[in-house]
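A single chain, nothing else alongside it, follows as structure tokens in the form predicted on its own.
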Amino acid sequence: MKIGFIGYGSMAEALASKWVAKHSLFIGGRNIEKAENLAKKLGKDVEFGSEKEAATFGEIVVLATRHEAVFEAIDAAGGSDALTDKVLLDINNPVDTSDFLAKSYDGLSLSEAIAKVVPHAHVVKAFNMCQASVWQMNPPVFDDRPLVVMYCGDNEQAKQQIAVLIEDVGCEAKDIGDLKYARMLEPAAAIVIKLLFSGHDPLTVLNLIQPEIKAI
């Protein structure tokens, strides 16, 4: 798959690590610089440029800022007319760290106030419930049980694409559902964000145990 990044951080590194083996990668950004900086980092073969260069090479968009960043960054992708029938995958949080209570978009989750400002792409929340330290595990497994990672989305076939990638990441893949399910996955995330900032291991997450799915 091409996967572009709009964004050039940990979160950024961590995930497109794990996939520059199998998939074509781009990392854009407003900072070229820093956009070229992990493009060398990964691989000869990755390319950078502006968020709009990432927006038009990738079949999937990694949304991969600061939450408060998430709609300029399309903005500056191009808008909606640019991101139409893309995979836009949402990883943040819109988390305010002086309460920990995940942000609410007049009663819709983050990932589904993106759906509005670009309702022909299809949005898909992942990746959320970590940060970037358990993504560079290889694999992320947790008392002999591979991470299982939640995710959503309104598109079955966009859906299927992201559970590749989580796969690919070493983890277990399970859709809960539409992406109003959204709204579940950004407070939990929260649960782990007030954990680590009040001294828990960078490590600590949030796991499903699946009886029916043995250990490693």
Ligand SMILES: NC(=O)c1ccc[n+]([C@@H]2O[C@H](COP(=O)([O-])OP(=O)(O)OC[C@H]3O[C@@H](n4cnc5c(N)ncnc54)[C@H](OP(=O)(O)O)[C@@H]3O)[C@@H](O)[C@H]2O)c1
Contents of the next structure:
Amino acid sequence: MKIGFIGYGSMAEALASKWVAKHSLFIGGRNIEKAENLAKKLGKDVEFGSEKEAATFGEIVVLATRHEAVFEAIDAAGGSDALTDKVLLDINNPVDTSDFLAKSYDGLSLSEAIAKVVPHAHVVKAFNMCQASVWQMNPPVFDDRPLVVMYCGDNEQAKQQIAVLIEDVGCEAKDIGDLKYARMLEPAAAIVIKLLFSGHDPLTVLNLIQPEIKAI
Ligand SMILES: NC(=O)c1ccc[n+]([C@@H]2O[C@H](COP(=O)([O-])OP(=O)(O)OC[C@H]3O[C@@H](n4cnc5c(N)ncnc54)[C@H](OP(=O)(O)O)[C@@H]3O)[C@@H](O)[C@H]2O)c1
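Show the form predicted together with the ligand, please, the one above being the form predicted on its own.
Time for the whole complex; same chain goes first.
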């Protein structure tokens, strides 16, 4: 897959380092030098440039800026027209660390608020539930069980592509439904963030433990 990142921080680095072996990557952002630094760190075939170039490059576009900058980053990428038909991977946690509550966008999640701004893109929420260092584990396994990564979105094909990317980081993909369920994933991540800020180990996770589902 062709994956364009908007942002070159910890999450972009963690996920890109897992995907670089199998996919074509482009690191984009507002500071080309920082984008170049991450691209070079990842490998010689990784391209870099502006937000707009990342959006043009990617069939999957990862929104990997600070959550407060997501809408600015979408504008910089060329807005709704530039993102038409793209799969937009929303990894962001709109969590205010003064009270550790997830922000609401008139009753909607951040993912749904993004989908309103880019109605012809396919927004999928995933990878928001764990600290960046978890995504760098090789693979993310806890007590011999792979980490379960819950994801949601309204477009089946887009979700299937993200499920492949989840498996590529060594995790088990669990579809929890339409994009509206991001209203659950964002506050769930807020619980983890609150624990981390109170001193829990960065590898602290909420994992879905289930026996294998058997047909009755
Ligand atoms: N870190 C985690 O453990 C973790 C885990 C799960 C989800 N998340 C979510 O993932 C997202 C990225 O987190 P991160 O830890 O990777 O962040 P980070 O390391 O702090 O990097 C932030 C990125 O956002 C860019 N940025 C900030 N303000 C911007 C603006 N106004 N316009 C364009 N770009 C801007 C930064 O570029 P400059 O350097 O040029 O400012 C940088 O590329 C966040 O929404 C966070 O909630 C993080």
